[in-house]
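Coming up is one lone chain in structure tokens, specifically the form predicted on its own.
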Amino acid sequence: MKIRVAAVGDVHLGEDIRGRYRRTLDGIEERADVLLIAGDLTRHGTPEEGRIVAEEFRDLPVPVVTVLGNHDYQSDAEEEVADLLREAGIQVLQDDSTIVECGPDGVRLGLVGGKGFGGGFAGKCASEFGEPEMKAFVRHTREIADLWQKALKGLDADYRVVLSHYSPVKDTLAGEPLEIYPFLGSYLLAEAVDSEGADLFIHGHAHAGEEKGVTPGGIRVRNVALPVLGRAYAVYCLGGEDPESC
């Protein structure tokens, strides 16, 4: 059984490019069985931009699953944006899970994830210590990681993919300034996923990063931010002999 997973993040859609991204998705069903979007769907997280995103990804011939990114929170309308996407038939993960039947064989793809958050990476990370603001920053990521771990533990599927906006490893951040690594992801996300296992971890957010990385437990990590990919989406195989070629 093989699944072809198309993925992209950081599309940052706005009025000036309405309809243009949609055209790049023509024929996606010939190349992929599902489309995953790794957050930053909008520029400023307004409901108006949310409606544009819904139009761009509505009624595609493959299932669409997304998470929100930090830009999608900017206008404090993230729940309205998420509702607009759901009304358009797009599944939105918010620190929970879903199962999507993919391809003609109905292979069960289990998806876990949400926005994720920052804090940094082993040896160079923030800790849940000191000022209340610092404790809250790290606690937010830890609570998210705990939810993902629980969701993975109870997920019965043929393949399991974690979808996030923030990165679980620093591998895929290479090219970004070292000073902002703590705001691009957290090792806590990798720990949670490694503890339960997954076939692939998809994220965005790091526009100047690298596409490929791996968690300490050996799970493939892919940064699918649009500026990194340089194409409308990437396609990754699950279950094939060559995981990088479909």
The other form holds:
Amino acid sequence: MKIRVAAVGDVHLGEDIRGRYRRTLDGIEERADVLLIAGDLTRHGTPEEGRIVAEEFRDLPVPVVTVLGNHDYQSDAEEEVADLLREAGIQVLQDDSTIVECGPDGVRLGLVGGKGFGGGFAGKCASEFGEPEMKAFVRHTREIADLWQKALKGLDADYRVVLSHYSPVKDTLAGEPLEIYPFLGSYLLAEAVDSEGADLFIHGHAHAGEEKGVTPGGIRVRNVALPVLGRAYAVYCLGGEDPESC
Amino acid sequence: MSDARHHEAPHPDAPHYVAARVQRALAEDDRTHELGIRVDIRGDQLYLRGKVEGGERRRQVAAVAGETAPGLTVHNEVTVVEVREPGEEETL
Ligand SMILES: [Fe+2]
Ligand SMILES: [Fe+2]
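Could you output the structure for the form predicted in complex with the partner chain, given that the previous block was the form predicted on its own?
Then the entire complex follows, led off by the chain already shown.
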């Protein structure tokens, strides 16, 4: 029982590149059973760009699940953008979970996630202390991590994948300036997911980072930001220990 | 006698600040919203490096940088992200 997960992030679509990404999705059903998008769908987060994203990813032969990224929040229209995507049949995770039945075998893929947020990594991170602005910054990440942990706890599926925009680990940030790590992710996301277990953690956001990493608990992490991949999408095969299966 | 140099006006246009101002403009200007562009200034030469998704965005980055740092020569070394075929899958 296997499942092939296609993933990409940071497509940053806009009027000037409308239709360009769609062409690269031709034949995706031959390569993958589901497509996950790790946020930063747009550049400015306007409803107009949301419509372009909806057109680009609608009516694909595989289910599509996405989260939003920080760029998709820029115009304070994130809920409208999410609704436009849902109207086009694209599932949008916002700190909740879903189960997608994939492929000819109806493998149940459990997905948990959302935008995520920053704060930094263990031992070198912000904490909920001091000014209200600082507390609010870290609290936002902690509340997200708590919601993901709860969502994972109750999720009964064949495989469990976490989909985020921000990174749970430093591994996949290598290549980014150290000084901006606290704005690229938080170890609280990794800690929450490690406590409940998952098969894969997908994120984007770190355009200059690296594709591959692992959480302290041993969950594989993949940064699928388009500039990192340099290819239309990555495909990860879960359940592939059987050599016949992938 | 005090050293007169200590009383000179500060230098808001030190290359350090100009580069920071350009980087901030690239992130905040509606025409760009590009967060990952590296800005370096050497003398009167300004270098831009990073990746964007299309040719028009590449031109806008140089335009915003030029407006924010008038008088500097802009070298646009930003490249457009290549999107190749999906390629091999990875078995986990
Ligand atoms: Fe991005
Ligand atoms: Fe981002």
